[in-house]
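In the form predicted alone, a lone chain appears below as structure tokens.
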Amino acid sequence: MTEPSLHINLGGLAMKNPVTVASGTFGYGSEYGHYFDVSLLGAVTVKSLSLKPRPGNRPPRISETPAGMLNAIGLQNVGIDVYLKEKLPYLREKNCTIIANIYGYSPEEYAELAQRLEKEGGADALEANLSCPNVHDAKNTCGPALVAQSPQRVKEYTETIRAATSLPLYIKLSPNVADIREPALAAQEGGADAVALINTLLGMNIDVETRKPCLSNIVGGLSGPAIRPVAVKMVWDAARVLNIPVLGMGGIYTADDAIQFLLAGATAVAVGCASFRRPDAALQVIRGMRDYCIRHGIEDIQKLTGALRLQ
């Protein structure tokens, strides 16, 4: 068989293969550069960027769980100015395709970030994080704390960001909802070019000896293999009602994990906390997907998207 094509198009972004990394798990790319050539990734998704630097939550911010981990980092980042001056040059020098994850306190802040990143060449696509569970006060917050939990707000934020940029726009949504299709459709109606599913699941871990939460933020985001079945199911739900692509993520450690997401309807995937365990995990996923295509006689990996056999 000839070499299979791994090229895909994610809502207007051409990628050499369908694998990126999940925001917050890969720094700004250079942190992993001495482990492997990061330009081999379909795209590098950088840590969430805000207008001003964020220190994040106070420690402890990570807690191990069965088949996963809880984190409450709180979107610690260097801010857009430092990113553009100090982090971006490495990625451009390596000729990486860049997806910039952005976070703001209002639609206008998201729009400003989008405008600056486009104007200053800081990204090839944008992933708007409307779903981080670690930036609110768990002791005092009542009701929906995430923009992504309100379809109306998802649409409003998406429309504002969309009006500010011509870059491909992906909306990162939360699994902490009753029906993922509602916010996914709202993002599509607001002008998104794709949705990113899923962010972490809300969870807690308690130290029974001290009777205190293991995280200073009390709650955190659960990631790792434990959440993969939930993520695959939500990708399946969303893909069946959307006319835009899905970027799937959540517990991907192997090529087989990634292919599950494609079969469920994802066009591309993101490898997250697997990179903590094995820095080149995303590269191994790419190689495994290629081998899968060869083994099954698949000439173009795009043929796997939505190819789930129900009978």
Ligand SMILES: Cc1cc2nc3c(=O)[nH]c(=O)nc-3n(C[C@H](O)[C@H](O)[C@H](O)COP(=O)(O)O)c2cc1C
The other form holds:
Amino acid sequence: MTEPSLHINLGGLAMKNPVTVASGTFGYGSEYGHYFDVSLLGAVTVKSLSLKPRPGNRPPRISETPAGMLNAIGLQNVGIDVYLKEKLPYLREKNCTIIANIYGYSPEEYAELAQRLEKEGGADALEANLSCPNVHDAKNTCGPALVAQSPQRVKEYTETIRAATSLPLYIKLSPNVADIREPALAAQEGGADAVALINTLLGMNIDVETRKPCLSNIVGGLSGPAIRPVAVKMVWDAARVLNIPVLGMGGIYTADDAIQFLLAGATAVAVGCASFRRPDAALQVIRGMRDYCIRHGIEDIQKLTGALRLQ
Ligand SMILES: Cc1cc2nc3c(=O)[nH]c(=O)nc-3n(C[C@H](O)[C@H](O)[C@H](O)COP(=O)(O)O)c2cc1C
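Would you mind giving the form predicted in complex with the named molecule, to go alongside the form predicted alone above?
Full complex below, order starting with the chain above.
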């Protein structure tokens, strides 16, 4: 069989294969450059960027769980200025396709980040993180209130960011909702080019000896294989009602995991905390997807999107 085509288009972004990495699990790309050629990825998605640098939450910020981990990093990042000056040159030099994940405290902050990244060539696409469980929202300081939990606010935020940029715009949603279709449709109505799902599930771990929470932030976000079936189901739910593509993630460790997401309706996938266990996990996923296509006689990987057989 001839070499299968792995090319896809994610809401206006041409990618050489459907695999990126999940924001916050791959630094700014260069951290993994010792392990493999990161330009082989369909895209590198960088850690959430904010206008100002953020130190994140106090430690402990990570806690191990069965089949996964809890994190409450709190969006520690270098800020957009240092990213553009010190991190971007590596990614551009390597000729990587870049998805810049952005985080702000208001729609206007997201819009400013989007504008600057477009103007200064800092991204090929944007992923707006409306769903971080580890920072308190400016409008509601009594706990982790997520913009992504309100379809109305998802639409407002999306519209404001959309008006600020012509880059492909993805809206990253939260699984901490009753019906993922509502915020997904709101993102589409607001002008998003794709939705990214899922961010982490809210969770909590307690040390019974000390009777204290394992995380300084008390609660955190659960990721890893434990959340994969939840993520696949949410992709399935969202993809059936949307006209825009879905970037699926949550517990992808192997090519088979990634293919589940495509069959459920995702156009592309992101490998997240699997990279902590195996730094080249995303590369192995790409290779395994190619092998799967060859084994199943699939010439074009796009044919797998939504190809779930129900009988
Ligand atoms: C340590 C850590 C940090 C993360 N930081 C971010 C972040 O800055 N922005 C974001 O949108 N998602 C962040 N996430 C969520 C991931 O991008 C991803 O949505 C989630 O972990 C599910 O994928 P996984 O189970 O494959 O890790 C983070 C996840 C982890 C584990």
